[in-house]
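Only one chain comes next, encoded as structure tokens, the form predicted on its own.
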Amino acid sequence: MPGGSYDQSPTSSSSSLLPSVFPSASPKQTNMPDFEERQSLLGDENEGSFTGRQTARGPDRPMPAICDPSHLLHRVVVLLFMCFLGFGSYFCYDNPAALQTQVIQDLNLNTAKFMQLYAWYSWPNVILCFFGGFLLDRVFGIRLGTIIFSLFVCVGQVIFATGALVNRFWLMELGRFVFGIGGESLAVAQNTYAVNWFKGKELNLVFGLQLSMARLGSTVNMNIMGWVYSRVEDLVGSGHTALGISLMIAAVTCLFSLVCALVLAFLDKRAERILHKEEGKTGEVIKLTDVKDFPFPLWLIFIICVGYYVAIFPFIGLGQVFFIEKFNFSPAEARAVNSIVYIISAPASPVLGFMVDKTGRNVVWVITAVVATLAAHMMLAFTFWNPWIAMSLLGVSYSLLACALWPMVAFVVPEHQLGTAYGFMQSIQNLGLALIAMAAGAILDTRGYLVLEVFFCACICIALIAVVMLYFVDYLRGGDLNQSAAARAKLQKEATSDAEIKRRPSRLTEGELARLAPMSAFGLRNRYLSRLGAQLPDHCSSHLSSLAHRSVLK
């Protein structure tokens, strides 16, 4: 496969040249020796051609199934790549919050300093959530842009870890700079694999897979790299050398997201070239004059996303030393308690998704889920029950709120305005995370635990007023988000209806432009003796005769 395309049925050229160089090559009309000299002749031929070598191989042997881009099982092979290529950059996004104690208490840091490593990695995605898909549409393409945002990530991981083994603070806060120039974008290259190897329900699947390894990679590195750590002091001893080994071995799953970045881009490629399709486009189209233009339910929706994102990924990164202090956890149990929001979200975020399908009522499902995760905050500040009570809620919470949300801003903006949108509330998704970053690990280090829960409590309280202010502002407007399912099935199908009667008036007027044209009396006069069963001439009855066969063929 490798050494040639096949685009071509195995004997699609061989046969077309038969007729003409050997007009009775045909083991129907020459005897049987005759057929295989003239065969093995023609393969000397074109001994040099792939067209000679598929002509060898005989019409009778098909292309394997795991090998043919069109069938289901070379697909799943894809799908298996397409799902670990952004397992590597998941399991070493929260490397910092596996093993806060440790980076905290070896390189000698505050926690204002330690949440700087996640703040420097929303910075560029401040910026790049708008050129991400231009970069990979335009500049690099899907394939050379994905080994491109796979390269930033393993040696951005590459970097952190050495810096760790250095003891330079500085040289991580690079590391994860560069991580995160490759993070983001390579999400986004990711989902544009997926929309140009699956269509239709397939899609609704494969995005819930990647999401699943996405939160597996998550649960993962939670999990495993205190252990890790741990397995790593036995050998070297506690200290920075023992931190630094660690992420450097965390970066084997960059490495690894790297590889199927390389084997991906040979499988598309090769899958171009056989089935004649053109490379995947991210389909962003990115006009920033286009905010000017947003309305007023899309602003909510981004004071929502803000508001409510900024209370769970900062809580995640500092939650192990919250569990050991607050409830006297152990590491491993810390870690585990920590990472259930993720395990939970593995699962229950296809689920739910298909709930707020079948169901519509978007803006009811996100004040569900808001308030569901103010009362799991609230439980976690203000009382001692067990924290998997809270951290379980707001597990199903923050996975409902996906899937309510995101959708919704398809629905306020037009078509061609939605790369703009989902640009703009991804790049101030990142703002606000860097910020609250740095604020939480300021008011952790002055005020304790108590008043950052208490902040996060704010935070979501900003959000439920927003997402509030939503369902009244809709309600006014005519209640497009809140609609229910079916609603917005009629809805569609009504419009599909009007569209298509707007299309017909176009067609008939091709189609019978000759019956609606005004009649000569002549012509009037013939119709008039033809109805009456009189017998015309051929030459008189050319004009009724065109008439019946254009109403044939309409």
Contents of the next structure:
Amino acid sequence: MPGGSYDQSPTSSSSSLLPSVFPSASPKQTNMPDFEERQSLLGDENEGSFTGRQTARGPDRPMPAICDPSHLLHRVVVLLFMCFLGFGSYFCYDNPAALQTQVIQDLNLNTAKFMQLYAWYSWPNVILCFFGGFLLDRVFGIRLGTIIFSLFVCVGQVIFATGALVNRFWLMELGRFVFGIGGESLAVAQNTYAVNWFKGKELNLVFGLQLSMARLGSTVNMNIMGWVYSRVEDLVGSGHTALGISLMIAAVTCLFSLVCALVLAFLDKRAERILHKEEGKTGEVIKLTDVKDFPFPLWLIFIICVGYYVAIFPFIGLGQVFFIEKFNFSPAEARAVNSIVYIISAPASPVLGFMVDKTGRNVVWVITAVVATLAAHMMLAFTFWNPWIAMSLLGVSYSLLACALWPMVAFVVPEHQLGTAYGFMQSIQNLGLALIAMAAGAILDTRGYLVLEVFFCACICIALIAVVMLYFVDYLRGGDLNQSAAARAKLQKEATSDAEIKRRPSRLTEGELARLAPMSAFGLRNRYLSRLGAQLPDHCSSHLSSLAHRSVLK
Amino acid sequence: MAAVALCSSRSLVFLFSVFILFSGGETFIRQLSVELNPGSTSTPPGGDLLHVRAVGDNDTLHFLFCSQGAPTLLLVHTNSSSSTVKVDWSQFVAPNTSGSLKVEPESSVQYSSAVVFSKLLEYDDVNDTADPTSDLLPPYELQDFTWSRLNLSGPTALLCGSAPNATNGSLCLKLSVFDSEGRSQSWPRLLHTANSSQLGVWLDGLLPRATRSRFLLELQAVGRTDPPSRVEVHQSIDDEYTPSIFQVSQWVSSENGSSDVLGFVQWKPVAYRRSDPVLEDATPCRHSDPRPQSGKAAPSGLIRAFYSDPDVFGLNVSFGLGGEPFYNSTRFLSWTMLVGVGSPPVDSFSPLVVTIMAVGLGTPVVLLLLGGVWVCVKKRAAASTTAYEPIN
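Can you swap the form predicted on its own for the form predicted together with its partner chain?
Let's see the whole complex now, leading with the same chain.
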């Protein structure tokens, strides 16, 4: 068990609840994982001492700003590589959707088989959601781990493309499986790098940029792959060869990402040598036995998550042909409208995240998002209205849901179970995605788009039922899921003053601790909101690698 | 949100009304009687004549299907439940004689129209644009085909023919007449009523004369005064029975200036490239505008025998679009249409769809109401018993 090695005794877990900005006296203080994970390597307080140490130990040679790991300019360069680290994986994830007609035609597939390509991506992540962080922290380390996961992505895409070249579908499925092993974990690694380099500085902005990069990858893929295919087709003629070559071209983005991973590893190693800093950690603590302690509202949140996302991703996977056949769109137009969800969520996520953060009342926002999504799906199912309307609504509600739903987990489980809760949530989400992707293909093949859309509506309805139940359960339990931000702030204030009083004795004895900004449980949970791009005070923002998975980043 | 709620409640009402329509609608049933070569003592040369008499409460539909010349389906609607078909066989088999087939009493005839499968056209789609105006190969005249005897099983009849010089491959037609509403099992699963018959056409194994061949079928609609003259294309959100097809085309006849439809030919713009198709075997169809065929008598024995000076409209149905696989890939094409009197049947949501939506939308609403009431009751109870205690 990955989390088993962490000390979960009451004393240490209470110490792990201590706040985040923790200037460690010695960088070698590795026996306390929580300290080291939150350690701001380039924190304001530390910078001076690092520089001092550097000049003291190293030969006194001035470095240009761009090469100096402690300088902003250098970090911008690092950021560039960090952003492109995930580009390949996001670009290639939706390759099948962008080339749906071509894949089906060139390989003589039916839709059910086509959707297997998505299912095979999800299968490894049913398990890996629990172990990705562990592998990065304990087995490979962030640098080697990133390179390995990039390799998986790269090799997976190459296998996928080779399968198309030689017209072997099982090989393509294998490729998607290998690709899936790398893809989600790479997002975790990317996130960890960001925290490692930017914590306490421009972290929110960096997360925002990574988010935009992810969407850029998806959008560019949706809109360019058709063109690439037609160019290749002009050269070698139609058929699986053209498809294979197009996918090989797409694999170049993965190769590019692999190069980024290598460069990052080098730069990180170099920074470590110069600044004597630690390798970044995801800080994920997974303890599967926690599952039995999950409160009822958390299970409802799981149901919402699964019910909602299975009606989004498989739909986007099948969307292109739907728009062509039902709305008589041209393939290019269909690809554009299919990618609008991603395009909208790029600017909408930070704005909506800010809004949800300022108003609170997460359950009402989730209900709004689910109802809006239901309305969008019903529009697509029962009307001939221009799909731009429905898809835009879907894009906005999808972003709103991500902003309102994911932070709720942090309100219902204690801090030390968060990693497990998020891991579990992603695991069953991936399981749901894999199963529903297969079911969706089979339904489309035999019953057509109306029944498929009705099926998606039914999934959303299940999510709606769960969220309505969540509303009442939370109301009756007097939970804080649906409190306004003002009420939460008040609670936080009370909790803070409580904490102040409690800590006073220790403050007197331990001078080191006195420098800590006291934080309530809410304050700690607040850190997770930062994942969604909301601008929070820096002392609130931290990282949670398990949130870095595709479903949130998109 | 209110608008959404209103919308969903409206659709709920709509769904429920559809549901009622489903359970409440009783099906109309006709008595079918099938007769091959009515009144003939021997098998006539040149092709069989099938007569299906569909007797309703106070009317009769006569379906006449004949392979003398080009295959033809004639549909006669009478307002008497005892009308009959009289054939003068000696004249019927002789060319160039009219009036050898009568429906008696003649005054009872309300409407009649016929569909003739006159030509099969093939073209070489060199540029893969599916534009049939270029490179048309010499057409197959279906009157010149060698037609088999009619193969009857119940109210369905199978007719196959092969081209004069072809060694293998055939064009087959399958007529099904129905006594009540329903759907056939295979795609496109058109909804039929007792007032309509279904004609399936398929081309099986006919050798293409070019590697990039595509086909067209020329149809003629014949009527005494008001043959089907315009094609309406309706959008339909319901593709449950014909996956991925959201249109239905109706070639309708109506009296001058009136919107009442007398008779129709209905089809969905889809053909299938395999006899046991999956979704990927579907290929789209297009049709040309119907054009009056003045002075060109349809080459059909049945038309000659029943009509003296008919109006004829013709249109082409072309199979496949640019980029779709060519006929050569499977050497099979099948297409289905419905021929009937009155208004064409309209698809409605299946009980499955209605149930899922009703349950899916109903449950959250019910839950919301119940929960609201429960919370109110609990609040009131709490307020009355412990008035001064803080709620939290």
